[in-house]
Structure formats: C-alpha cells, structure tokens
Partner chain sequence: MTSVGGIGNKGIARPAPVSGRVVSLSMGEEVDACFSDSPPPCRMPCPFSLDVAGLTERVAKRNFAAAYRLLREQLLFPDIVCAICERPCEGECLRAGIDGPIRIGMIEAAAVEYGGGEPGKRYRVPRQGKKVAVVGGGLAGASCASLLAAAGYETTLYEAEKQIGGRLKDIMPEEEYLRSLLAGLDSPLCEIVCGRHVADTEKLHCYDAVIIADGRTPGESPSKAPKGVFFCRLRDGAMKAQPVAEAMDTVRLVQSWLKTGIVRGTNPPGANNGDRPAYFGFLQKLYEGEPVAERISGAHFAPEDAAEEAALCLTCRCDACRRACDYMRSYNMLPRRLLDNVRMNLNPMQGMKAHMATRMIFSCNACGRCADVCPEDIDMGDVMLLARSLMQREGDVPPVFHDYWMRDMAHANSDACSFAGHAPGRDRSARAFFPGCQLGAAAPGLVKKAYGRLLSLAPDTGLILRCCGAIAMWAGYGQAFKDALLAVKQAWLGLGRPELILSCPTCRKVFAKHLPEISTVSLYTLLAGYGAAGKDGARQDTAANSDAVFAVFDPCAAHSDAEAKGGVRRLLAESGYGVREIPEHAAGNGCCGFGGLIYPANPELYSEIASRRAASSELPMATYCVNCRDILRRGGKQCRHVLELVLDGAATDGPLAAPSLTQRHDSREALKKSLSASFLNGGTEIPHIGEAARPLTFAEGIQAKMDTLLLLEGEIADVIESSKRGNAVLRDGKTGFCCGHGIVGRVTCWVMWQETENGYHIENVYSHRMAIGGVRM
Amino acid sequence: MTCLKCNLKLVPRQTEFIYLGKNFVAEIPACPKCGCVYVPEDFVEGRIKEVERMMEDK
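Could you give me the structure of that single chain in the form predicted on its own?
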C-alpha cells in the first residue's frame, strides 16, 4: 500500500489506540513520513470488536 499524500510505501508501525476508554497497541501500516495510518478491516472486525465485547461484559 502507498500513502496517497506522500506517495511512499506504508510500513508496519506500533500504534497506540484508545477506544471506549481502553488503550492498546497494535502494529498496523503507516506512512514513514507523515505518520498517517491505514486501519485494515480485519483489525476493526477483530481487535476493536474484542474491546467492545470486554466493555459489554463489565
């Protein structure tokens, strides 16, 4: 994948997420220049849904 803004290849990068008050870190594709990240659909369907389930259980 390529950053549309910088025209550089995205590289894996540790990225911190805060969702529903929960913090977690995941390695996702990001632009090495501007830092824009690409959040893949499988990440949203997997990790984000997991956080939602954790919050519902409380």
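Numbering follows the first chain given and starts at 1. Everything numeric here is computed off the predicted structure, so don't read it as measured data. C-alpha atoms forming the largest set that superposes within 1.5 Å between two forms make up the rigid core. What changes on going to the form predicted together with the partner chain:
Relative to the superposed core, residue 12 undergoes a Cα shift smaller than 2 Å between the two forms.
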Second form
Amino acid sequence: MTCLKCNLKLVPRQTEFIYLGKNFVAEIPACPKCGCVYVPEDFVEGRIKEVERMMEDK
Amino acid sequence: MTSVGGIGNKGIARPAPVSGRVVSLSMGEEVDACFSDSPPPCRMPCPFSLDVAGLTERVAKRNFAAAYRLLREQLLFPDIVCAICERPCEGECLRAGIDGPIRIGMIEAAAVEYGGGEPGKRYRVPRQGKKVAVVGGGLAGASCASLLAAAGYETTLYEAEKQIGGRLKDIMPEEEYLRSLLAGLDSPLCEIVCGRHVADTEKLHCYDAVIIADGRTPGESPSKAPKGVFFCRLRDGAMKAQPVAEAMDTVRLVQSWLKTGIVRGTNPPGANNGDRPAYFGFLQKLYEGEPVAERISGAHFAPEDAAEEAALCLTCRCDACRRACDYMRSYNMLPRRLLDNVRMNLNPMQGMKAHMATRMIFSCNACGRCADVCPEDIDMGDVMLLARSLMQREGDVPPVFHDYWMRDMAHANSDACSFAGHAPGRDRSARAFFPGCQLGAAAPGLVKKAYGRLLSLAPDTGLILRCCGAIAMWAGYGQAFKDALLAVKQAWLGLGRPELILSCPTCRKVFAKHLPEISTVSLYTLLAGYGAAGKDGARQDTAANSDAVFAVFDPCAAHSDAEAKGGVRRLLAESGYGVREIPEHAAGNGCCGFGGLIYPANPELYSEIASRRAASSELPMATYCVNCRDILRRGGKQCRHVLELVLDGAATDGPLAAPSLTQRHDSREALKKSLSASFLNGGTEIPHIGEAARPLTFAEGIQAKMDTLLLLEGEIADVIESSKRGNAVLRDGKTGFCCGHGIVGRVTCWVMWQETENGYHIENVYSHRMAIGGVRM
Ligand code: SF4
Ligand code: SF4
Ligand code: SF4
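Given the form predicted on its own above, I would also like to look at the protein as it appears in the form predicted together with the partner chain.
Zooming out: every chain and molecule, the one shown earlier first.
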C-alpha cells in the first residue's frame, strides 16, 4: 500500500482506536510522513470485530 | 503485518444508570404472575414436596449418587420413606394423560438401590451449647433426634420400648429400618435411652427444649405444656411417611425458638392438600401433543430402565413462551431469568460487568408472541422496550446499534419523503391512506397502485406518507418516538381527522397502543369489504393463476390483529388464490427477524430466525409486511406481498429479489416526487418512478455486502469524494486499486475502487465501529 500524496510505502505504526469511551492500540500500516492509515479487511473481520464486541459487552 | 496492543480504559468508566435503578425496582411486577417456578403437580400431595423433577433429571443422567443425595436431603431417611410411602405423587402426574404416570416411587427406589450405600459426609457442625430431649423413638422421634444432632444440639432420645422404631415394625422388616435409623442417629451429640417411659416432662427440666413425639397431644400431657415443650404429632389419615415430614417442621420450630425465644409458625402444616392450582390445567394442555412413548413394565427398574423412565418426566415447568420464541430459546432463559439479567444490567453492582446483558436486551424482537401464548399475558417485549428506553436515556447503549435505522426514519419523515394531503382536486378526506415508511421504500409501485385503487373506490381518500415511529420505539429513543407520533397526529388533524387506512401491521399495533384517538382500518379488510379484487380487472389474470396457492405468513405485529388477519385471507380468497396456514407459525413462532431491530446487536440470531421462518413452509408465501417479504426473499423463499397478488396478479414475471437499501432509499424519494407532482398538477395520473443515477458500478457481490453493512451507494460515493478532497487516497501496489475511508453515520467505512471513464468501479467495501484515533509516528 502506498500513500498517493507522499508517494511513500506504508509502514507499521502504533495506532489508537476509540470506541464507547475505551481505547485500543494496534500496529497497522500508516504513511511514515503524513500518517494516513490503512486498516486491512482481515484485521477488521478478526481482531477489530472481536474487540468491538468485547467493549459492547463490558 | 499487524500486531495488537492492549485494551485500555480511556476516561472514566460509564457510571451506573441512576433512573434505571429506580424504575427497575418495579419491573419485577411484570413477571410476578409467571408460574414457571411453581411446583409441578406431583409435588403437591407429597408430604415432603419432594423435588421430583430434580430427582428425575439426575436419574436420567444416570447420576444415581446425586439422586440419592437429593433424597437424603429432602426425605431424611430415603430408604425408609421410599419403602413405606403410598406414592400419592403418581396420582397427580401430568404424564398420566399421555402414556401413564411417571413411576416416581420406582425411580426413588432405584436411586436408593444404585446411589445409596456409602454413608453421607459428616460435616463438623458447631455445637449450639443447648440440650434437647425427644420423647418417643418412633419414626417421628428418631427423625427429630437425627436432625437436632446434625444441627449441633446435644440430644437425648427416650424410648419406652426396648428398641426404637415404633410402629415401623408393623410395616417393614426390622433390620432394614434399624440400619437406617441407627445410621441417622450415629452422632457423638446423640444419646439413645431405651426402656424408659417419660410420663412427666417436668422431669426433663434440665433440657432447653423437649419434643414429645410419642403420640401424646397437648391435652393429654401430664402437666400444662410449659415453655419449651413441643408436640410432634400426626393428623388423622396421615400418610405413612408423614412422621418424618412432621419432624422436620417441628425441629424447625424448636430451632427458631432456641435461637430467638419466639415460636414462628405452627405445626403440623402437613401435606399441601389445598386446591389444585389453575396452572396445572394449563400445563396439561401444553403437554397435550407430547409423543406417546413405549413404557417399561415391571415392578423393579434396572439402572437403564430407571434412567429411561426418568427421562420421560416432563419436569412440568411452564415454558410456553420459550417454545414460541426463538430469542428466549437462543438465550435458554424464561422470563424470570431474563428479567433478573435486565435488572442486573440496570443496577450493576460494584465490580460487576454493567453491560453484559445489553446485547440480550436488544435481541428481543418485541413481537409480543410471548404474551399471546402466556396464560398470564406476560409480554417480555414490553419489558425489553422499557429497559431499552431507560438505557438510552442514560446514553448507555452503543449508538451504532440503531444509527442506520434512525437515519432511515429521519429520511422517511424528511421533506424529501413525507407528505400529507387530500386526494387530488379534493378538499376533504373521509379516510386517508397511511402506507407507513417501509412499503413506499421497498415497493413504491404498490403504494401507487393501492392508492389508485382506493381513489377509484372512494375519491375522498387522502394520503399521509411518514413513519409511525416504530423504529424509535424499538430502539428505545423515547423522545424521538414521541416526536414521530406527534407528527403523525398533526398530519391527521391537518386532514380533518380522517379514518386512517393502514397496510403495515406494525403501524396498526403502534396506533392502537399509542394513538388510540385515531381510528384505523386495515387496508386488506377494506379492500376485501369492497370485493375489490374481483372487480374492474384488479387481477386481470385470475384464470391463469386460479390454482396458485400461498401459505400466509402473518407478520408478528398482526398476530393478535384478527381484523387484518381475516381481511387478508378473505381478500386472497376473493382474488382466487388458495390460502394455507403455516402450522409452526400458528403455534407461536412469529417474527421474521426484523422486529425490535435486533440485527445490529445480534446479527447471528437475526439470520437464524430469518432462515427458520423461510423454511417454515414448502409453499410460496404471501405476507402483508414488506419487511417480512424481503427478509423471506433473502432467505431464498418465493414470497409475495398480498398487494402484489391482489393488484398485479401472481404471474408477475419480475424477479423475486429484495430491493437493496439504496433502492429503498431512492424509491422513497421518488415516490414522494411522483405523487406530489401529480397532486400539484391536480391530475389523478401517477407518473412513473425513476431511479437516481450515480456514477458507480460494482464488483460482484459488493452491493449485497453493502446491504449487510447497512451502507448506501450515495454514502460510498461520498467516502470516495471526501478521500480525494482530503488527499487521503492510498493505492494497492498489487491490484492498483485506490483505497480511502470516511465516517458514515457511526461507522468508519473503507472503499476500494478503480476510476472509470465516467465514475468509479467499486471493488470492495467494509466497515468497523471503532473510530481511528491518533497514529504514533
Ligand atoms: S411429569 Fe414429572 S414433574 Fe410432571 S407431574 Fe409427572 S413426575 Fe412430576
Ligand atoms: S408462558 Fe412464559 S411467562 Fe407465561 S407463565 Fe409460562 S413461563 Fe411464565
Ligand atoms: S417479544 Fe417476541 S422476541 Fe421478545 S421475548 Fe416475547 S416472543 Fe420473544
């Protein structure tokens, strides 16, 4: 994945997610210059869904 | 590529809802009348009110040791009781009406034979420091002494004869009962004194309490009964095992007196021979359809026989509502337990998870089927809706649950879609057609045709297009619901209080309960009354479809709406269709899955319900809620809206696909446009409804996927445009696809696309509920 604006390849970066007043940190690809992130579909279907559900039930 | 960090708590945890605490206090009343916890009939004549269902459950699992423990706890001397009891329980057994009573006595005997033997565990009980004398060593006295010693009282048992056992010797072999009694009295706290007749209780002044269990009554007592003297006596006609039960009651009294100096209650209460409660009759009916089993004969059970017999016990606990409700079955709970969970959610205790029942509360279809089948009319849907509104008031519900539908409702009530007016060229409305928010979105042509038909039958028929508010009601948004109702009322007042013609069963239910001042009539009943279907070519192809047969799927909201149900059937029959009932449906299970908007909270249950309903009949189905229609269609069922059959005929070639969310959205706007155009022109012609054009094409399956994600085409186009504007587009090196994301309502939506000559080809779409916060660079 490349950032079109900066023309740089995305690299893994610690990224914060927020849901229902709780936060969750994961390493996902982001542009090293502008920080534009990419959340891949398999990560959404796996870990993200799982954490969302957990937070909803907590 | 991705690694996962921990989950933190940002800010303060959500506080417990305060108003929920207050209101939920009275929520218990909702299920007060539920008798699911009331004892089964077999317990009623039993002197011990033995937990027969608990016994059969253990024996059915071949857990004889556990079964024996249960008997010892409840019968004290199971070996003896089992040998002498007349088994009145079997006379009350509800299985009798099916294939004969459960042979409870033989199951008990099997538990004794296969589970007894090893002596029970002796727990070291603290000594009470008090002494009790028991006079009379028969079954009652021995029982008293055994219980008292086990409770930590120093006990002396006086028996006039040479050996304890009393009248037991007349009814069973001595060595058997002696073995049991002596084992039960084997305690360092218990002394047995035989051959000593105690005539005067005064002599026993060194004891803190005295129990007379030798058949004497207070009147025959040598001295007036002084404080601390109790009589354990039997009533006339008592059953043979009654002495043990009386002993249990007497010891309870004595213990309370020794501890508090107060005598609570009286003895002997005896067997509960009161009136037969009404719920027995209901349970009997509930079990009428139980299959007849081949029963084991003989007077003695081998272990497998006992287990097989025990497995036939119906446990006689009302679960009529759960049988009719997919939701209760999926949580495997009855109303009392559901309510306990609701209250726990509303009143979380320290350290408890406050939201563990949230999903459960939002998984009920609010269909009211439970109340229809419950003899006490308990409606768990109402309970869940109340809980929802309390939680919403506290902001205690994931907003994403209902975001799409609330926006959809706002759309239906927006200027772009809502409408209220008299018929073209008229200045009054005797009646007004109110098709609700769904029919016009999913099948705008049907609204047009139905309205055209109504106008041809009665020209003074106005029209109101908007949502009744059911969406907000299901979601628990109390204020939004009130606002929606108010807007309906204003539109109705504006037209001069016409009778409203309703096609949606949910609207009918909402109006009946929340807008009782508005009189309504079911569209189907009205059309059937006009004999409309057969006249003026309503169905041009009657002959071609005269053998078309449909199973009628009643939407859940119509289950207690006899008028609409009858109207639909009459209308279909008048139009030449064969009508069949769906047995499972008639027996309860009703909602298509849409009710209560459970989809976002519990998509698994939603799909399970939808596919079960689609499979509930082999025949093509006819229904009169367009959401039911589309959900059944998505489940692969040939399903038609009654209006399609009546106004179009069965031979419509059109595919039986459900419209996408985008189509629904567009149609709703187009319907308003086309109708108001014709109204403004003063004409009665209703022009064709066009489709909105967007510069989007889709890879296969993506549009269906968008429907499951509750995303509209316009929203996808917006994500692309905003990514481009914000200069936040990525490119996948392998596929060359562009990728961007944006917020849609309450979710973050990702889109992969390729530019085309005049727009975009959408390759993939997905979304998540979590918001993306900061990136650590
Ligand atoms: S079926 Fe079972 S629970 Fe019901 S009355 Fe008979 S023994 Fe009791
Ligand atoms: S139908 Fe359900 S709510 Fe009604 S009495 Fe039976 S178990 Fe209770
Ligand atoms: S309202 Fe419907 S879904 Fe909810 S508990 Fe009752 S029968 Fe089940």
